[in-house]
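Only one chain is included here, represented as structure tokens and corresponding to the form predicted on its own.
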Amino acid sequence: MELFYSSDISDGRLYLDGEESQHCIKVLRHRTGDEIAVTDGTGNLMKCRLTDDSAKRAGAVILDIIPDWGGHPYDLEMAVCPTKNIDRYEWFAEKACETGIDSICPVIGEHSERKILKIQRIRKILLSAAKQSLKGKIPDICDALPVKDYILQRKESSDRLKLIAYCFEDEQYPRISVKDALNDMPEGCRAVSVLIGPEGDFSPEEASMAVECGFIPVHLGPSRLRTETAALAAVFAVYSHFML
């Protein structure tokens, strides 16, 4: 199945950018008549036929409508630090996309290398990972903001799993596997947070600080991992945790 995107979309017609028009008219040989799927990003795939084979901007009427298509029965929130090589979280947010994850929190601790994320590159590669994948809803990803800033942002979100994942042992605050974190959730709870640090972890103030916001501590494992494995695995385990 091919899977475009359109954000151009009024009165039962959408149109394709240049980028997608271009794909789906030179590339894929669709011609007016033909019958597509396009995606707004916001979870709704929308059976179309071409009225216009234009491949700088091919137009189409709207069919049907089939909302949540490709969703998943979570809403999963993924506040992880940048990594030193840029690479290695494209990677990250590529393969969360395609596991199903809501949005991407860029933060930065005490302890990161990276200071500066450019989320436009990443917003892109969201979108492919999506089409790819075959769904509907492109995730969110916000501007980067310190690890604090997000704990403090999160401190009132009762209705959220918060759960924040480093390395170090603390006796004060001992930490369980996410595994169990999940399956002790309240009766309906839903949504989930997920903080992952840097390379260099977080700092013990900035974990201080999320527990007395109501993060829980947890592990994944006994393995050393790095920021974007351990942010994959944590995606992973919640997937796991509702949709297997």
Contents of the next structure:
Protein chains: 2
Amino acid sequence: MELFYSSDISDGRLYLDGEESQHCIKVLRHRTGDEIAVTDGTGNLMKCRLTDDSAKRAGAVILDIIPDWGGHPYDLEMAVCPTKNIDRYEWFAEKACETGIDSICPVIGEHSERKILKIQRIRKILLSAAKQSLKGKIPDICDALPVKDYILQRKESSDRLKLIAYCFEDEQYPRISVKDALNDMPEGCRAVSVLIGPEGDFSPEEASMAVECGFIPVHLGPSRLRTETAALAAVFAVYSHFML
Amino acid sequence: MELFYSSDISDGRLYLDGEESQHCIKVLRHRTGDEIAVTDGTGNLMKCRLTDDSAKRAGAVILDIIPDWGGHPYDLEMAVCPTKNIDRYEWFAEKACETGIDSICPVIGEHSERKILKIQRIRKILLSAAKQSLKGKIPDICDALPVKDYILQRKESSDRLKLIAYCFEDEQYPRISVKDALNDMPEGCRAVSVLIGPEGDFSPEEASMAVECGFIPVHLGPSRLRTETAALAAVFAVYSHFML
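Structure of the form predicted in complex with another copy of the chain (previous: the form predicted on its own):
Okay, now the whole complex, with that chain kicking things off.
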């Protein structure tokens, strides 16, 4: 099954943009009358019939809409510091989308070497991964913001399980495993935010601030995982907790 | 901490090869008398003192040996079909090593598009990942072999939990989640083998043969995961089961 994306939808009709039209008409050779599947990126799968096989702006009529298509029974926000090597961050975005997340917040820590991120590129990777893994909802990605700003934004979110993966070597804050943290979640809570630091880890001030704002210190087991591997390990832990 | 690798060890002394010597002496500027940490790739961490700071063949005397260093309390063999895009397989090898595995068996399925794999390249990635993630044991990688040969090789391994991730759409073999399969493991069993198919999945004959030879059909949740993501999800599941 091939999934297309459209943001140009109204009155029971939709249009594919240049790139999607090219792929649909030129590469896959769909013609007027063919049925195609289109997502609006918010979770809806639309079964459509092509009414215009233009390779620049293909048009279709919507036959049926399936909401929350390819969705998951949790809400997962990953606040992850960009890696020095950006390929690794892009790889994380792809794999996290494939597995099932709702949003990525690129956060810049005091020890972050990379302070700038091309959001448009990641957005494209998320769109492509969502189509590939047949998910109706494309994860959101927000503009990069400092770790401390993110923590303050999430301070009042008491309806979410908020986790921070940090070594806390001074043992001021004892850590539990991410698995135990998920098992201890209040019943009915399905929203999780996970904060993952840069290669140089969080600063002690960032870590203390997170704990004061309700983030639970967690570890991801004894292996020394890179930033992007740790982030994906957390995604798999949440996926596994709710799904398997 | 920086970890070096040596296979040239005897009588309480060791030598680093050209590449490792270059890195140790030229890049990190270690000199005779410095203490360095060296792994032999089988799990031993050797604390050494440099006695010869040659950038071509540095020599050192072994002061102390710590066995099973950076090890994990399970034995995990991943039999994974090579992906069409080999970068994805190499990425899996790196991430799996970081997390904790013992061996990779590249297996060629009847539906595999890629039938050849450069083992030396993967071996190099595993060495680099083991050093980066401070693991004394470098995972083994064997030569590629057909899926059916691998299954027959593992037929008599009744002391291992053997899992196959396959869609089994005909429902001839009901699947359980990989998490439940791990929870149902016989007490004391710590050896796991997981078989992951190519982009085109296993052939029905391969899948039936695996089940007949004691492989338990498992799923990795509802998301449609790529080969390399599925393989890493299985690695995380085993890691999480034994460690967290």
